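Take a look at this single chain in structure tokens; it is the form predicted on its own.
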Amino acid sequence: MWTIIGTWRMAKEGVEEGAKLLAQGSSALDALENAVKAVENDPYYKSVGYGGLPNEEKEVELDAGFMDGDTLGFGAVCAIRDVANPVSVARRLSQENVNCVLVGSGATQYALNNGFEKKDMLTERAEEFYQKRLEEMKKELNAYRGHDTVGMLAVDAQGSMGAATSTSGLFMKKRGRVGDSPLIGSGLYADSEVGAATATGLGEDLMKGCISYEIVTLMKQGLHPQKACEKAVSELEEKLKRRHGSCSDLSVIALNNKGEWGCATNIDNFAVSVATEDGCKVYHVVRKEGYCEAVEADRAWVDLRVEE
């Protein structure tokens, strides 16, 4: 038994990979990281590695973060520049026992000094983008808060566990600005002995709530990884309503040990890509009075490659 899912139809290809190698025995912690590393090297997709949005600077910074749920290891990387594959960076940090968070060009310095792949990582479809946004911003002040980062969660044969993620955060975001997509128990976790967490959306709210910790910990207390996921968004969509005013964007997804998947959003065009041994699938999250339900992708929709 083995189960990989990740956040966004963008996932689909790098679930793909990662589904082949559990399959083939691979653990889930190799599994993961090539499945992100393959969504990292796409570039059509705009919010994630060779091929993200700029910041405000016209730089491309990256953020990713990797936990075991064996050992409970942790990296992260936080506003990475020129390295090709941040989450494989990572992994690496994660198998340290200090220095595990590493940020902007101390991060690079290390990517580099341990032979990691140095890349330009900005594309002429993304300075594309970034010159558009420019002239558009002449006429409003808001910058465009565009932002989607790809998750995944993976359990293999052996029951073991972990989560990735990969970023470029914000379009036009400030320089040096960091979501909760690398930071342990908001963009992720994972504890092999009850299930794994990731979100996507807006990180200055997942944050407020520690999302990720929140969900495996539901789970944990025996709540199935689709109702810790509901509750979870709910209850945080609740509270930052009534104490801060608002809520943004919250998405996340969830993964038990014993390969049972969950996802909860606020949103209307929330998607997830899970594998299993009965083949890969792509799903919308539908929202419903009090609940979320999973409605499998049409085939055209998926084959279009959607940016949601």
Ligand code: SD4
Given for the second form:
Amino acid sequence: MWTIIGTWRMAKEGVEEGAKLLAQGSSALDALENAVKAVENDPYYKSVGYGGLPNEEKEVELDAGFMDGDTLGFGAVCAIRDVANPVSVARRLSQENVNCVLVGSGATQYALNNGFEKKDMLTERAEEFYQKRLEEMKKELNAYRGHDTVGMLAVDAQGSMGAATSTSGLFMKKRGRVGDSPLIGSGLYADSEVGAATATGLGEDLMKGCISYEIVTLMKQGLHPQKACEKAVSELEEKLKRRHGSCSDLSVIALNNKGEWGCATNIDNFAVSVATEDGCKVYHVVRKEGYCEAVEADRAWVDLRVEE
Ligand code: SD4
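Show the same protein again, this time as the form predicted in complex with this ligand rather than the form predicted on its own.
In what comes next, the whole complex appears, and the chain from above leads the way.
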């Protein structure tokens, strides 16, 4: 038994690649790194890796996190520039005992010193979006519209688990801004004795609930991943509305060490990509009264490669 699951439609090709590896007996960690790399390398997706949208200075600053659910080893890079695969750097850092989280030029320097590929991550297409948004912003449109993170979770045939994230964060963010995605407990968490979780949405709000750690804790208390996701999202949304005055997009997925998975959201267009021995499927996450339902997406929609 093995399972790999990722946030959004954009995870699909990566999830399929991870699934191939898991089927051949690879570790969850190898499957995750390769799966996330596939999304990072695809210039079509504007919120992860190559082709990701830049900050307000037109620089592509990327965040990635990686967690080994067996050892609890954790590594992350924040606001890294000019490196092809931030997730691979995060994985390497998860094997270190100190200096596991590196930011900005320090993260880039570490990556290049350790043989990771240097790459200008700004594509022509991303630059066009940037120029267009500059024009739109003159009319005072919200700069932050359009942001997704790929977060993936896997359990392998040995029962080992991991979690990995990668994102360009918010479009038009301030230089140096870091979201939840590379932060342990907020953007991701994995514990092979229980399960793993990862989040996507507005980092500033997801962080307020340390939502990935919260979901793993709920699973540890015996909740099914689906119930744990629903409870964590609805409680954080309620708490933020009541005490902070507002709550933005919160979407999460979780997987336990039995291969059971769950997903929840407070928005209308969240989707998840899941692969098991039975194949790979993409689901829309549909909000119902008090719960969320994963409804399989039709083939035509999947083939459109919608960027949610
Ligand atoms: C961030 N959580 O940087 C990320 C962005 C994201 O869907 O996931 N958007 O705040």
